[in-house]
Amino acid sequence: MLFFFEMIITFRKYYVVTAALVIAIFSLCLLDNCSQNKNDDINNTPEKKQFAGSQTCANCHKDIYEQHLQSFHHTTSALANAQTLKGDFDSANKIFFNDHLFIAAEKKKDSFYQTAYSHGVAKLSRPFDIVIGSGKRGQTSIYWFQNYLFQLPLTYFAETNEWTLSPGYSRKVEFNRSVTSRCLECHSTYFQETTNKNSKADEFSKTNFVLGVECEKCHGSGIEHVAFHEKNPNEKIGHAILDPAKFSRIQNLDLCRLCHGGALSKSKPSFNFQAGNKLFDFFQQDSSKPISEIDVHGNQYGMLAVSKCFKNSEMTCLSCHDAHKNESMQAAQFYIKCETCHKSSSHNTCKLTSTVNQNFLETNCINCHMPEEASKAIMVIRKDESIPTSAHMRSHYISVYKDISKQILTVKK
């Protein structure tokens, strides 16, 4: 999930490099949904909160900690090192942009950077602070620079296997995208904002931030749920936390819409929205939009919702997914979902049953009906090449796609 870049931000007095390295400084959005106003949050910061930690939640929880470590959520965001880190890192990992001027990724010891050379020389390094994305697409990095955080101007690409230059950059040296608080928002459980007036773009506590959507960003802050539960060991029933299986539709919706529902305008400082919250309390309002101009990157919602399973249902987000899960390849599981609607005693059941095994049936059925399709807004630019190449996600419009359930039997045949 990964990266846009909308607003541009003068920032002049941080580095001094070659004329050769051309320096720009612009806004960071690591999903299409994560536009702001830098202002917006300007002397109005969420107060600073304080959370139990996952790990906490292993104490009494340990199966679901244990498959939450696996699944997308945590991933999408942790410290960079050799085990979070996707992508090779030799002397075959540079991105031209001339015959003398590159960027590489590269390791230094136990630590990882990019680092720009003109001429075979050296002249800007950054490290690889914090990695975003789970690397299932892809995976982008981010770094300090003293409370400030960028995003390096290389992204590894899963598709291809292969660094390319970051979703928004041009084939320009470039190091200074600015990270804002909504791009976080989503792709973290918390981090403590301190911008103030002076503050050239969005500033966080370098050591209050909790990294991947943790289980306190979906069940609210366990401080107090876990002192009293270690005081009455013996009591069962969850003390002061968030159960979002008790949510209504719209609390479950509104919760996966923080992230999943497109571009998102706030109108309260980010991180202030809490599970149970209604969404517009803290977001504009948006307008619905024609199934033709939502992007299947960031608005699985906005798909979903136009789509007849959901309007003619109940059905919300956990309707078919586990968030503690990695349920990546595991379509005979979505197959499930799908049958508890679509069966033949509803004469709502598929049209290929009488034709096809039941495996097929199994493995394709949210092939036919929610089949990847290429990204409008994640796209990456490719080693020597100009135009670029977009990444493949999931639609969660729900529909009849004949052309590709005949390419998928053509296949099968």
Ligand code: HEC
Second form
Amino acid sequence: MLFFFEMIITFRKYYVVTAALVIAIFSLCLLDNCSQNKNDDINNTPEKKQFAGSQTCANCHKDIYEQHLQSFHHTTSALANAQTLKGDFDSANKIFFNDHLFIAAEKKKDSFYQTAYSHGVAKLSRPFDIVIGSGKRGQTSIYWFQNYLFQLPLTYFAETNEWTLSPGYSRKVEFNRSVTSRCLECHSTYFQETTNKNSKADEFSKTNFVLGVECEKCHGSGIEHVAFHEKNPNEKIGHAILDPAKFSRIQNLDLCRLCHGGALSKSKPSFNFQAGNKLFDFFQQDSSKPISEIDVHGNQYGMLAVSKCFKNSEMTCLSCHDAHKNESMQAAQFYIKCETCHKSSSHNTCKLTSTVNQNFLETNCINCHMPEEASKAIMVIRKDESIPTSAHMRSHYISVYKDISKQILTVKK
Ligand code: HEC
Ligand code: HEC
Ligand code: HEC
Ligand code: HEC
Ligand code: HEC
Ligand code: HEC
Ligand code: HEC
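Provide the structure of the form predicted together with heme C (HEC), given the form predicted on its own shown above.
After this comes the whole thing, all chains and molecules, with the earlier chain placed first.
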């Protein structure tokens, strides 16, 4: 009983304790990187932003819109419901802390909850309001409490297809981790922040937010663009919209790096940065780290930036990716991108070309040079296990991996 008493007390304590609350998951917010002196925020909280909405873009950019609906950017956050929630709500939905204490993921009519039980009695229950993460690797859910958002303690972990404690949670019942604006800046298009100097943690408007990383996150607000083209249906040149194809290399990289560049410390409030801006007008310069300290999760930029390919060419993320498409399950096709720069005609092709069958070589380019690695950041502790299990992610450090290459060649023979 004492345990629960403590738990509820911690939950209440949140009204009096200011610091210490801003802990988040999936490591990118673990340090106080994402927190910030609230008093600095007041004068430069972003203006309330307005958007046309991706569905409006669909009227004139139907193909891109339909591709986008399949992308992980679109599904990375959504209102929680039967369609968007991953994980089992019928059986195997409990995490035990000891023989009488557990948290269950539950469905009641059309609503979903996480409930802590002690000796069979429900002690604390909170709704799944918003899901964060497409579920390709995992999905964490968050709930509203007044104007604050809190994380739920159970996360769906795709690697093992089960509920686990959210990454970074220890064996303690916790419903009181607040969600920071930085977490939402990476996983949504917009949340209007309403944090003020009395706020105990980041506060948000419950009505003005846009879930998913949508068109206008990368192209800026489209209200003027839509109005112009509706009025001038014969105009073939785009007006009043940001087109990353016209950005400089740095601008282009900065857009992706906002969310794929690791845990940056911000120097201005979240949601001020917009496509085309210089990242380091909004964040403190990242100190460069040795490759051994960069995690495969959430920092594709950091890994790519130390690769020879990147350093010795004009490479950007768009050299290999189409920001509108879901390209997963197409790993074997990426050699086409490598071959834009590595051709036998220019003598910078793979050293194994003469010894290995061409088709095998091509379909394995990335398995040998960008292998999947265990993340040290996305790790969860499974039921009855004490050693954490990692999610596996593609390394963006393009290099020669001798041992992995040997293994791949051996399997082939
Ligand atoms: C009423 C029609 C219409 C709507 C609605 C519309 N667009 Fe466009 N858009 C156009 C036309 C026409 C062009 C120029 C031809 C082209 O590039 O397809 C264009 C071009 C663009 C370009 C390329 C810009 C350039 O410099 O060439 C982007 C990016 C873009 N639109 C994004 C959006 C986004 C995001 C939305 C939704 C917020 C949107 N559009 C809604 C008609 C529209
Ligand atoms: C994650 C960022 C991102 C999102 C989300 C995104 N775009 Fe783009 N978009 C880009 C980039 C980057 C380019 C430039 C592509 C290039 O240079 O190859 C681009 C180019 C375009 C273009 C012009 C070139 C073309 O392919 O015709 C249009 C139009 C466009 N986007 C519309 C949209 C619409 C509509 C949506 C939402 C349904 C959307 N974009 C969502 C990043 C994004
Ligand atoms: C606002 C933050 C944000 C921006 C800006 C952004 N991304 Fe992402 N991106 C994400 C998040 C979050 C995910 C993970 C989605 C998930 O699975 O939940 C993701 C996923 C991806 C994926 C992985 C899809 C997969 O197969 O798992 C690729 C590739 C990608 N982004 C490329 C880009 C590129 C290229 C740019 C720049 C043009 C870009 N992103 C800009 C947030 C962003
Ligand atoms: C700096 C940007 C950033 C921040 C901050 C961030 N994330 Fe992420 N997150 C990403 C990106 C990018 C991915 C996907 C690619 C990867 O893992 O490298 C991702 C992946 C995830 C996934 C797995 C999605 C999937 O199925 O692949 C979950 C769940 C998640 N984040 C939850 C959170 C939560 C909850 C927070 C805040 C409490 C948070 N993240 C903070 C950028 C961020
Ligand atoms: C935009 C051009 C470009 C693209 C695309 C590209 N590379 Fe490179 N890559 C380079 C350049 C330039 C170098 C450095 C060559 C040098 O300095 O001799 C390089 C070097 C390498 C190296 C040597 C790395 C080392 O540490 O010695 C490998 C391996 C490699 N690339 C593999 C790939 C693979 C695999 C792909 C596709 C996934 C790819 N590259 C895509 C330009 C590119
Ligand atoms: C079976 C694993 C394997 C595959 C598949 C493979 N490589 Fe390699 N690659 C290697 C190894 C190992 C080396 C180093 C060989 C050496 O130094 O003797 C290498 C060397 C290279 C280099 C030269 C690095 C240097 O030292 O300058 C480039 C560039 C490269 N590979 C690109 C590619 C591309 C592009 C593909 C796909 C078409 C590819 N590789 C497919 C294992 C592989
Ligand atoms: C040289 C080619 C290349 C470049 C450049 C590149 N990527 Fe990738 N990326 C890949 C490949 C290949 C995959 C693996 C696709 C798969 O396994 O389905 C991948 C996967 C991803 C994923 C999903 C991670 C996972 O494990 O599923 C994300 C997120 C991503 N890239 C983001 C980025 C961002 C952001 C940039 C720019 C900083 C970038 N990439 C630059 C080739 C590239």
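Superpose the two forms; the largest set of C-alphas matching within 1.5 Å is the rigid core. Predicted model, so just to flag it, every value in this text is computed and none were measured. Positions refer to the first chain, counted from 1.
Relative to the superposed rigid core, does residue 359 relocate between these two forms - that is, does its Cα move 2 Å or more? Yes, the C-alpha position differs by at least 2 Å between these two forms.
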